[in-house]
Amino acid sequence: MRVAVIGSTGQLGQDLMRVFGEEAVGFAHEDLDVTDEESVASAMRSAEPDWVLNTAAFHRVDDCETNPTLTFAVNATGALNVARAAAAVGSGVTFFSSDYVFGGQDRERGRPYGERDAPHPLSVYGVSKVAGEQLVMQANPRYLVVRSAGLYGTATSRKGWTFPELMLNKARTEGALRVVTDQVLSPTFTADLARKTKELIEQDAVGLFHLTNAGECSWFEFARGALELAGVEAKMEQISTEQMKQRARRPPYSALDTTRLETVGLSPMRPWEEALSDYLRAKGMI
């Protein structure tokens, strides 16, 4: 089974390339701009994949607020271009979405969002991902829309760091951390996400799936978990989202329910704490 990975040099893209191995052909941003419809169509005709895995995204959430045109060009129109190009060559398409499609509802901790819950995004980024989902579903009958959250991987991200890396570096250099405690999510190791995505494709599954590591935590708890696993001590201060004064609104609660995996015979992903431990070990941090 031949797959085309769009965004192959990103954190998730690199793990997808690794998981699919020789079956994967990669397209970096320099090779393929998803906003260029004809370029995408030409690349898919050349690659002739069985599945196209689209990880391309404009995901600097605060920048999305001031540049909605680019945000929608990549996350919505770009997603449509890829889905159409895949359909034209008889290929399935996987679109990676986000927990940020949720957050506008009054949600209690411990009641994760399922695939049947209606999206209610709080930010331009979240709205653009909802739009991308809908366009992909409309454009290609063989679609997988995969929502995940709080991604971190062993490959260097475009930001230059992952959240656990940043927390450990700050703890070691400054001895103190200020982390929000009123945003709860299901953080996800991209290596695990890539493997589970492959399992779904091998099942020839279609539809909408939530894929995250099991469990939920606040960003504060996520940071504390990294420090404890690495044996690093630092003063930790709990702060509110309001104190961060960020441009985009973040979901106060966006943990995802992944039980739909069981309907296609797949097991849930492992707990986030176990995945974080393996990640830190792979990075040489513990």
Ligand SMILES: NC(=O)c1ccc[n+]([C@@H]2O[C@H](COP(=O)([O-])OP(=O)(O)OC[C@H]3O[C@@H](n4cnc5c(N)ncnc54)[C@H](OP(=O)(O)O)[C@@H]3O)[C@@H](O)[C@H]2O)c1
Second form
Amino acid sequence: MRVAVIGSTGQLGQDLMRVFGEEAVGFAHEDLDVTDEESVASAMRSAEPDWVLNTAAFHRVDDCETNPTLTFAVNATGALNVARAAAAVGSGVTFFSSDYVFGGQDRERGRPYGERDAPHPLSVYGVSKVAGEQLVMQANPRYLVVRSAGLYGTATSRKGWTFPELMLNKARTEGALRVVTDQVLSPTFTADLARKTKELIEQDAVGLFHLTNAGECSWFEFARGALELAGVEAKMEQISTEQMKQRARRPPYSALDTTRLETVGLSPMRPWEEALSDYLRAKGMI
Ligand SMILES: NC(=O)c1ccc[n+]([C@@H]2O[C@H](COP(=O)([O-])OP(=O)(O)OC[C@H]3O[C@@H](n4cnc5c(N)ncnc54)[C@H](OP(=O)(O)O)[C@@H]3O)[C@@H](O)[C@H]2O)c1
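Given the form predicted on its own, corresponding form predicted together with the ligand:
Up next: the whole complex, starting with the chain shown before.
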């Protein structure tokens, strides 16, 4: 099998390149811009993949609020360009989406969202990902839409840091952290997400799947977990989303139910605490 990874220098992209090894051909942003329909089509004609894995996204959610045109160009039209180019060469396509398609339903929900739950995004980013999902599904019958959440990986992304890394650095240098407690999610290690995506493709699965590490936590609990595993002490203050004064609205609760995996014979991903521990070990932080 031959896979084309778009966004191959991103944190998930680098793990997909590792997991697929010699089967993978990578396209970095400078090689290929998903907003350029003709270049995408021509790149797919030369690569002749069996599957295209599209990780490209504009996902700085606060910047998405002020730049909806670019957000939709990359996350929606770009996703369509990739799905169509894949279909034209007989390839399947995987589009990575987000837990931010949810959140507007029910603040007190407390029950993970399944694939059958209707999206209700709260931000321009979330709406653009719903649009991307729908465009991919109608453009290519061999599609996988994979929703994940709170990604962190060992590969350095353009951002330069991951949430656990940022928390540990701040705790060590400043001795104090202020972290939100009223956003609950299922944070996910990209190495695990890449492996499970490969398993889905090997099962010839088609459709919409939620793939996250098991369990749920607030950003505060996630940060505390990282500090405990690394044996770092700091004064931790719980704050509310309101206090962050961010432009984009975030889901108060967006944990995902991943049980659909079992219907295609796959096991759930391991608990987020175990994945975080492995991540910190791989980064030499514990
Ligand atoms: N990060 C999260 O917490 C999170 C949560 C849920 C879902 N997701 C989704 O998961 C996917 C992967 O996320 P990630 O965290 O791995 O992102 P990332 O590290 O930012 O990687 C994205 C990759 O796409 C490239 N890219 C950006 N715009 C592009 C364009 N117009 N054309 C081609 N390539 C482009 C980036 O290149 P440059 O950096 O060089 O521009 C980068 O290599 C995305 O679809 C994202 O929406 C992410």
